[in-house]
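Presented below, as structure tokens, is a lone chain in the form predicted alone.
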Amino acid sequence: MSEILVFGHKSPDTDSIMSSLVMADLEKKLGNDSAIACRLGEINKETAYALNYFKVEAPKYIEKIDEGTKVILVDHNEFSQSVNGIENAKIIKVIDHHRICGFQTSEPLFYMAEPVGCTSTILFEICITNNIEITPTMAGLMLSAIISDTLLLKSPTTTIKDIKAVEELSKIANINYNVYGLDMLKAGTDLSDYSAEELLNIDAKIVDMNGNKVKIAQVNTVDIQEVLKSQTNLENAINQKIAEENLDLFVLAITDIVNSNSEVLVLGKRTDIVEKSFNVNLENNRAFLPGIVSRKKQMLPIMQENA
């Protein structure tokens, strides 16, 4: 039987990561031997808190794949986000909690999406749904997972379902989850020994905004003026990667996880895009936004209506 490998997005996340790890557990459950969770980019310190906290190795990295290799996307379903050689893959499965976008194959699949905050979620529901035995280990993934993506429930991306979830997986993986998940994300904001470069790299996605390729990088942080001392290098850096990489526009949030704002250091020709949808004027190439902490729910939709 050939193998399956079950891989999230580019610059992955801590949802990413452990919805990889989840999902090929899950299908091994189903009687699915050949699954394998894959990754595409290095583990941020969020995740590597997790892992280890778990004891659970990290998915193995991959580049690109060869024509028909078979695979079960997780955590994004964009192409431009997705391995180099997607386009030639048997995709069998998604599961998402995305927008769809220019998504299509040329055989029927399994396609599982839901307005959640995480992908995990939808991993537990299907758990539930087909009566499979969750671990602690697997809860604890799943339960990092949805922290991570909902900010410990604080994120405007939180629904009911993934309260219940989170509920639910920290008594299978017996964790007092505000604990537990405060030390998660503050793990997560130790930038110290970051470069501009690897900074921009922890959490970016590529969108296409009406034809402008859009790049939107987003780090967690206790302290935002704290990761702006070094705006000369981030600037040089996104400048840089708007070279390589044929960008309209980079936008970079730094978020403070504790009071729920974000701070936007925009480089690009269509920085029009963020003035517009945010109602600010960009004062040496920044703006700060209150309250806005989510990138797919308060960012991208009105940044997509505004390009």
Given for the second form:
Protein chains: 2
Amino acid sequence: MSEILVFGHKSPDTDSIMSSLVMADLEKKLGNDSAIACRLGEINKETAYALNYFKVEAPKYIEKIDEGTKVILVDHNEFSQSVNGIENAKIIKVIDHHRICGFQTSEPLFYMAEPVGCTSTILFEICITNNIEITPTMAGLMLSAIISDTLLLKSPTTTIKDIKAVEELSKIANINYNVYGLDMLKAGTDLSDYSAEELLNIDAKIVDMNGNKVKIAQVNTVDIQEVLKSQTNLENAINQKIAEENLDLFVLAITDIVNSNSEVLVLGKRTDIVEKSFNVNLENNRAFLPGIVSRKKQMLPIMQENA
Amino acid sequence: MSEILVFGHKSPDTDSIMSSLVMADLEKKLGNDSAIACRLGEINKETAYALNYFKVEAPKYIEKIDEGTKVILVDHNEFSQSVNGIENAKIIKVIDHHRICGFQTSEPLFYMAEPVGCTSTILFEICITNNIEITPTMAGLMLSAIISDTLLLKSPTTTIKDIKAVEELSKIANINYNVYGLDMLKAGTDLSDYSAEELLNIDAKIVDMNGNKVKIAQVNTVDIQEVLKSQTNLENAINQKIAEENLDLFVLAITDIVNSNSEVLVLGKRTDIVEKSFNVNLENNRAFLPGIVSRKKQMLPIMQENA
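Following the display of the form predicted alone, present the structure of the form predicted in complex with another copy of the chain.
Once more the chain from above appears, this time first in line as the rest of the complex follows.
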């Protein structure tokens, strides 16, 4: 059987990495020995902490794929967030928890999406309904992904299914998820040795909004002001991205995971979208957004409407 | 709770009708009392035979929907095949077995697609995994849909899951599916009192092929020549459709369900797509396609490639 590449989105977060690993393992258990977990970018510190904790190797890095390659997408479906060459791949499965946009195939496929907090929650369900045994290691990877995407079940994206999955998975992995989860999230907030450009790449997504090319990057922190110390460097790096990638708008969301707020740093010719969406006036290119922590649930839909 | 409309594609076939009824029932069993089965067109004779057999009312006819209406799509996802106003609906679920194309939402949703022969096969699976009891009537509706879409498990779209579903469902419905299925399919081939225009609407889909607007209608028969007796009338009706709907290509597939072949009647400015796809020369606007019975599996993908 020809190889099947399994991967999440570019600028991978913990869910994209863990879901690739778990899905490739699941495919093997379902008889597809040729499934290979891959990644489309660097491992961030939070993910590195989790992989190290469970002693699992990072997926293989790929930059582009050949025409006709069989692929399984996890944690994304928009081609703009996927691997170079995705237009000519043979997409056989998608497991995702995002809106569907700009996705198309010429043939029927397996597509499983649910409006839950994390792709790994859906993978957990698939294991349960298919009676597939979950090892402690796989449980730990899924647990890490859900904690990451839901900010320890505090994000408004969190559903009852995510909570149940975390409870079950922490039993299987034999872990106190509150203790482990906070350690993992904090590991991700150590931004000290990132350059401004690297910081923008930690978790960034390009989204089409009514014809506007918008990039929204997000970093988690326990101290927003600490991140903004290097505002000038960040702005220079953002302006470079805008020029290189021909963006209409760049939003960097700096999210305080302890107090559940965000400060946004916004540049580009369509900054009005942010001002209109959140009813704020940007000052010094910034605005404070109380209670906003979820890009998917609290930022993207309202920005789509105002684009 | 606000009402949720559940419907299949325009020019509904048996799967679109039955899957709407079953999905609306399923939603009610899952707690959504406000789910209403709907249809976007006339009930064809095959479907009428099955509804009459199981003593079930046809779903409610709707022509368009208001902005913000909550909807569940079954048996389709392409907006061009859906209800008028779909662009501004709130799509909360999709259950389908087709390729994904031209579909998009602004928010995450439940999307379940599998490359199986029939939407009802997926609904059957959902019932099983959620421990939802299937009544003999609901089993009969799902059984009818699968028999219709797979031409009694003979179409190349048939998968092992469809076969298993038919076996299980015929036990629950207490029906010999071979006897019932052939009677149902034959009821659908009685085209005697259809006008040429009505015949083109029995099961028609509009598909975008590389920027070309292509309509492919299909009718089942036990005698291809009988249908072609009125070729001139059919051609007039087709040319009228082409003009009215601004089509680049119209294909009428007349499928012999006993011998598993099709004759196509082809008009429009891109008839070359059919000639190239099936390596045939149209004579008198027609070509015989041996072994071709499935629009989805044997016609659409190859035509997409050659468009």
